[in-house]
Every structure is written in C-alpha cells, then in structure tokens.
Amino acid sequence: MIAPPHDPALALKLLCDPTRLRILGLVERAELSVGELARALEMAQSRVSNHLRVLREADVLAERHAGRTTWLSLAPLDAAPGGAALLARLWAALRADLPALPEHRADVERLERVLAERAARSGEFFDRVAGEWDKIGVDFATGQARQRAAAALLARESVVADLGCGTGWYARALAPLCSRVVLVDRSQAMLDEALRKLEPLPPGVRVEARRGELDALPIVDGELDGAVAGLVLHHLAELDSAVREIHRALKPGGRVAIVELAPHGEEWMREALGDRALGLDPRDVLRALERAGFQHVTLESLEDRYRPHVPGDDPEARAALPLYLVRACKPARA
C-alpha cells in the first residue's frame, strides 16, 4: 500500500478492519510499546505486528525509538496534506463509534491496567533504590548546576518546588533561599529520604512533601513562585504534559529552571538509574516550554558534569556527562 493512501478506496480498506481500529483507538489514548499494545488487545504480538506494518505503510503511526523499544502513538494526521488528511477525516468520523466495537470496553480496561503496571514498575524501582540513591544517582563534579538552578529563581519570601525531587539534592540548595519548599516525587521512599536529609531546616522555612506525577502535579493553580526540575525530565515518556503542568502550577511571572543531561550513549543508565531517555536534546526542551506558553526561554551550558558510578569491577569508574540549564518565565498578567 502506498502511504498515505490518496485513493478513497485504499483509505476505506485500511480503516475497515476492526483490529486496526482497535489499535488506533488505543495508541490515540497513550504512547505504547508493541508488547504493551499486544497485552491491551489480548492478542499475540505477531498478529499485532502484521497490522502495525499496514498502519506504518500508511503513515498512520508515529514511532519513537528508545534503546531496543519502539513506542507507538497516533500520527498527527490532521496536520498533514493529501492522503493523510483523507485518513484524518475518516478517523474523525469513525472515532466516535469505537464504543460500538464489542472489544472496545475490554481494550480500554486492559489498557488502564497496562499503564498502571508501567507506573508501578517505575515507582517500585525508585522505592527500591531510595536509600542508596545518593551513592548511585547523585554525584557531580562541582555542584554548580544545583547552585545555578537555585540562584536563577527567587526572592526570599517565595514558594518553590523541587519536581522529581529524589532525595532532595536541589531542595537542599533551595531551602535557605525561600520560605516554603514543596517536594514532589512519585516515590514515597524518595520523599521520606529527602525530608530526612533536609533536617535541620533553616529558620522560618517550611517543607511539604507531596507524592505525585509530573504530568499531574499535586499543586494548585498558581501556587508556586518557582520550580526546579533537576535531571528528571529524561525519566518521562514525553515532555509536553509535564511542562504544561509546571506552567499551570506557577504564579504569573513565576520561573522554572531545568537542569538536564545532554544526549549521551551510556545505555547502562536505563537499568542502573531508571533513565527512560539517554539525555535530552535541549532544542526539544526549549520547544516544549514555548508550546506551553513560557516566555524568555534561555539555554545555558554548565561548567559541571554528572558523574554516576559505572557498573563493573572498577569501583572508581565514573561517567562524566555534560549538563545544561534552561530557564523560562510564565507571562505576568497584562
């Protein structure tokens, strides 16, 4: 099949298969690996792969590769000309009738279980390593990244969040600079460790620990004067939802400071440190902030390196990975 099909007959043939409709209904809801998709459909992976091949040829699927895993989502068909636009119109017409498929409700229920299991696996990893995280995941050449992120933000009477706080590496630099620090992490064990390491607190500073996800922050609208996201965005499946949440949680004029790893090739960090992406292209971070509505988005290199221990026989073996800082501001009220 030529992709995307300009011939209405080919487009109708592509979307007349109920299994392909079920696949599109699921990958529109969430980015899924092939294995997760097969589990949500309760089908053999080989059977699912045959349908995926047809959908790929028609440019209906968007793919993202992370190590050996391929992640699938629905391509933005309505933004494409020609055949893809034809498919977009057909899909828009069919989407509303998906509940009429006898398997649809069970597909959605299985998808929710798959996503819950994925989140649980990630949370279990960080719960397991919380007590050792400062040994395996917090080692820097100079510490400049933490200080620069903190200094970028605030006046003394401020409310600041350390997002994806881990054991509170950034929060320990923020606490002396503000009146209230909000710790957010998906792992309760990490939050407990962060609170322990923050003691004793500077006079007049209050710390709150809130368990939650970065794409659904446990923070009310406009609560924060500033937020730091230090080496956390590369743990996420995608940037936009988390960045939109940061924008929502900031007051008008509030600022965010993001410290991230430049792209690298240390594949072992996926298992040893729970990394989903091997660093992030700073251009992707800048664009996500701009899409969310931030202003004054700037990128700075840092004279610092992240130096995690490399698994192996040499106890002194460490990586030396470059870091960058991105700063942005939520627009003030007109």
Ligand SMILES: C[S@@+](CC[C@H](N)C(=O)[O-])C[C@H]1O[C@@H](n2cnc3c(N)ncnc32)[C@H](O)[C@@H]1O
The other form holds:
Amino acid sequence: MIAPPHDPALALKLLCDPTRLRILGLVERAELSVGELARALEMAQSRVSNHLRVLREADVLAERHAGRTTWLSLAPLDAAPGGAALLARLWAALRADLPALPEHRADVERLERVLAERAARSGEFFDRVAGEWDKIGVDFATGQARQRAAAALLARESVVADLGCGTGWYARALAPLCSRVVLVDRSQAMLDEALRKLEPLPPGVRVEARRGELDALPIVDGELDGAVAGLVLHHLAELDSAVREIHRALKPGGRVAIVELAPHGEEWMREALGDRALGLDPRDVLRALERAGFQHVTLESLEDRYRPHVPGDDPEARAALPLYLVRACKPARA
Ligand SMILES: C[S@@+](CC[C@H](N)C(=O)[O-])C[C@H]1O[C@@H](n2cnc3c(N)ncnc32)[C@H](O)[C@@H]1O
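Next up, the form predicted together with the named molecule, please; the one we just looked at was the form predicted on its own.
And the full complex, kicking off with our chain again.
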C-alpha cells in the first residue's frame, strides 16, 4: 500500500476491511498498546500486526514509544494534507456506522474491560470511581455480610431497649449489634410499624415489642445492658419517674443514651407532633439522671438537626432544631 493514498480507489481498499475498521474504531476511543488492542479485538497479535503495518504505512495510525511499549492512536487525519485528508473524509463518513459491524459491540465491551484492568493495575481506577462507587460497585442482596462483619468485632450478647421507639430507628441501628432488642412504646401502631421496618432481621437477633409506658417500663429489673430514649422524654409529664425506671431496668454497669431537643419556640409542634414540652433543658435531664443514681453523666451537643415538616402550604418547609445527647451509666456493683 502506497502511503497515504491519494487515489480514492486505494483509499477505499485500505478501509475496505472489517478488522481495520474495528481497529480504527478502538484506537479512536483510547490510545492502546498493541497487546491491549489484540485483547480488545480478541485476536492473536500476529494477525493484528499485519493490519497495523498497513494502517501505519498509510499514516492512519500514530505511534508513540514508551519503554518497550508501542502505543497506538488514530492519527490526526483532519490536520494532514493530501491522501490522509481523503482518508479522514472517508473515515468520518464510516465511523458513525461502526455499530453495524457484527463485532463492534463486543469490541467496545472488551475495550472497557481492558481499560478498567489497566486502570486497576495503575491504582487510578478507584480514584476515578470513588464518587460513583456506591452506585456501580455495591450491590449486596441483604447487607448481612457487612453487618455481621461489623458485629463480629463487638460483644454481641447484649440486650438493649429502644424506649419510645416510634418507628424503630434506633432499633434498626442496634439490631445487628446485639442479641436481643426490646421495643417499648405506648402506641401499638408504632410498635407494629417498627417491627415491620426491622424485617428482615439480622440472624441471631431476637426482637420483642412491648407496649407500655416509660414511667412503668414493661422490663424486669436489670434486664438491659443498654437503653436508648430518642425524642421521647419531652412527651412526659415529668422526668424523674421515667429516669428511675430506666435505672431499674438496666444491669449494673448498663448505659443509657438520651437524644433530646434543646428548648425551642415552635408552638405548632404541640398539635402537629403531639409534643408536650417544646424541647427540654439539658440541665434538667442531667439532674434527673443524677437523682436516679446514674454516674458519668455527660452532655454533648450534636451536629445533627431535627427537621420536622412544618404544616402549611409549602411542602418543603422544615424546621431545623438543635439536638443534644446525654449519656449515663448505672454504677457497677461494688
Ligand atoms: C417523637 S416519637 C420518637 C420515636 C423514635 N424514638 C425516634 O426518635 O424516631 C415519640 C414516641 O414515643 C412514644 N411515647 C410518647 N410518650 C410515651 C410514654 N410515656 N411511654 C411510652 N412511649 C411514649 C410515642 O408513642 C412515639 O412513638
């Protein structure tokens, strides 16, 4: 082949070969080594080399040498004079129809794999896909594998309660980490909803739903290793009896975590969300815990915000109320 052909018949002859068209279709997408190209075409290198020689002689392919590797790409045909410009025009007319080649789709899929393997080897692959990884690379049927691996690091023989559980957000976080979760709420409908949302349960966990009041917990003395009370204390008429009940229900050394709203002025929450108090002063919570006999009582503000929907015409309207966490420990027996 005379390179690059001015003669239209020769130029057509050069491109009148499915393998050459497939090669051009691939090197147009990415610069490839000869080995990578052969893998993307699923052909022996010796067979590919003959075609490469023809295309190289016609200046259709550009070569770059790095160490022992020769990298191939489509020559910038547009910028080339004479015969190369003729090839450029022909190629521009043909490339849109490459999908009509029977092998094209498989070529492109293999090319993607070849490029992914190259990127994985160089370590850049995960850098590139980090932002997308949860969409493309993570599909676990149940999520059990991760839950069990995480739970394997912790003492799992614990019994915990989600007090005023509502729809069971805390119970869902706790279930993979312990052996028994006790749901307590005064509303049977909430208990049913929480149970439903806990399905499927992680293996080896028992969940019990017990309807009852925080100031008369349906829990025997010392049954719990831990208890969480999330946004429930502000529903109570007074704190002391509920906090004493939590103390009674915990084992010596057991812990309680309380999430509450700081005092706020959103009056509408009384009616719309059934709130009795508009938040709680954290000092009142700390004092009630200490009065009940808890130790190591600590207070932390949380970066989180409680964002209930504000009733009205705007479906997007939400409050953003500060939250705090109080932790405390029932003293271990001396
Ligand atoms: C605001 S919801 C919080 C639910 C859940 N803890 C959360 O953070 O998503 C309050 C829940 O406490 C329950 N509750 C209110 N007063 C209660 C009481 N005295 N005893 C038991 N449950 C109560 C309600 O039925 C409701 O399900």
